[in-house]
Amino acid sequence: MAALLDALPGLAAALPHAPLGRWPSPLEPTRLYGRTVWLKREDLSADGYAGNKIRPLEIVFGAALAAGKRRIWATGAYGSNHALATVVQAPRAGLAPAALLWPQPASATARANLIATVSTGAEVELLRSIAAFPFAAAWKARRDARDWVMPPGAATPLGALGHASAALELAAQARALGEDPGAIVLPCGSTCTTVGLLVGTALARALGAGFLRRLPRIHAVRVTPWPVTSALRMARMAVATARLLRSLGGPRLGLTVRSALARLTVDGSYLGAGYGRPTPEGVQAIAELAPAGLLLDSTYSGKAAAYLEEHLGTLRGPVVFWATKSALPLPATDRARVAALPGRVRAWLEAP
């Protein structure tokens, strides 16, 4: 939130937030696949657990506290990065952590995340099916007025403002490097990061803070299927986010669905067999980028890195790769809590 509030200090009263991150996250020019790529190190964005989920959590936690909430529920699949970030970071903001999760395909990444989430001691409810999620989430929200239930990834216009702040950060870092980026490549799951970057890059230009020569094209690599990652859905959410910003005292951006779609590329060819299912290209990218100090995962960032490798030669200008997976060690495993999980969940953890 720091960059957004520095640029628009009048928002502070209207947009409470809980400081969690270490901003700005680094922007590191690195040689990848025979070309210099700017790594936006969201993977180093906070203590305890980092990644791209920290930015929306700062704003949502702030809104929850301002509304008198005491417990925050993350929602997502068993291996959700958003859920893990929530249960690690919520106590730092003074909120009780909780997670409502549904099954997903087993993978090393997902298993490690679930074990870490459970090991924190947060309240975790593990559903039998995603079909039960809407009813369970509605019940949690109604059961106790002090509970706040987030949608998956905190993907709302409010949460997207956190990533608009990231775009302002990037604008300042690009100015220091002397050139505007031509493309930003990132994995696209709940869509919050993609939407925030669409809005934030337009905001930077409107404020004269950056991207004056060109606005970067956003390359969103699907890791969840359509319609969640529909380009039209994201463009509409970007417009809603710009309207929210305006209502809070920010500038009018003139962002439209058409103008958002004009600089958004959504590619679903790296999704593979579906959400959470590793692909050979993604696994290869994880191994290839490890020497550069990047910790990628098979659900999200590995698939985006595979896209980067194949398309880098055709992307215009400096290319930014958004490193979304926390690079920090996961919370220590609490074997007793893991052993107490329902048998069906333990079977999922032990599946080949």
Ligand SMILES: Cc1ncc(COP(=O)(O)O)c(C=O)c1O
Contents of the next structure:
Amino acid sequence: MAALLDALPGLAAALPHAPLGRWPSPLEPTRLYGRTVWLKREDLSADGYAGNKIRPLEIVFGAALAAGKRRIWATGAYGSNHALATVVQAPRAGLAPAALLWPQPASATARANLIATVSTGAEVELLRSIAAFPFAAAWKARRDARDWVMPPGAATPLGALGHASAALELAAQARALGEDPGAIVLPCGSTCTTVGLLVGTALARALGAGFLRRLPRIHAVRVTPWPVTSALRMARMAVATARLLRSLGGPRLGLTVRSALARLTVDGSYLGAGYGRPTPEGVQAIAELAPAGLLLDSTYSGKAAAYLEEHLGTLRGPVVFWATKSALPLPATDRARVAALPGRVRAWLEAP
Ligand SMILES: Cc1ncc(COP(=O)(O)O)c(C=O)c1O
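For comparison with the form predicted on its own, please write out the form predicted together with this ligand.
All chains and molecules follow, beginning with the one already shown.
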């Protein structure tokens, strides 16, 4: 949030936030696949557990505290990074941590994340099926007026403003490097990050803070299927986010569905068999980028890296790769808490 509030100090009163991150996250020009790529190190964005989810959490936690809430529920799949970030960071903001999760295909990262989530001691409810999620979420929200239930990925215009702040950081970092990036490549799941970058890059330009020669094209690599990651849906949410910013006292951006679509590429060909299902290209990219110090995962960032590898030769200008998966060690395992999980969840953790 720091970059957004530095650029628009008048927003502070209307946009309470809980400081969680270490900003700016570094921008590191690195040699990848035979070319210099700017790594935006969202993987180092906070202490405890980092990643791209820290930015929306700062704003949503701030809104929850301002509304008098006491407990914050993350929602997502078993092993969700968003849920793990929430349960690690919520206590730092003075909120009780909780997570409501549904099953997804097991992978090494999802298993490790679920063990870490449970080990924090947060209230964790593990549903048998995603079909139960809408009812369970509605019940949580009604059960206690002091509970706040986030949608999966905190993907709302409010959450997207956190990523708009990241685009302002990038603008300042690009200015220091003397070039406007031509492209940003990132994984796209709940769409919150992609939408925030569409808005934030336009905001930086409107404020004269960066991207004056050209706005970067956003390359969103689908890790969840259409219609969640429909380009039209994202463009509409970008317009709603720009409207929210304006209503809070920010500038008019003139962002339209058409102008958002014009600089958004959404590619579904790296999704493979579906959300959480590793692909051979993704797994290969994880191995290839490890020597560069990048810790990628098979659900999100590995698939985006596979896109980067294949398209880097055709992308214009400096290319930014959004490193979204926390690179920090996971919270220590609490064996007793893991052993106390229901048998069906332990079976998920132990499946071959
Ligand atoms: C590691 C990682 N990368 C990328 C994403 C996708 O970001 P978004 O949900 O904002 O589209 C997520 C979402 O959970 C994630 O955990």
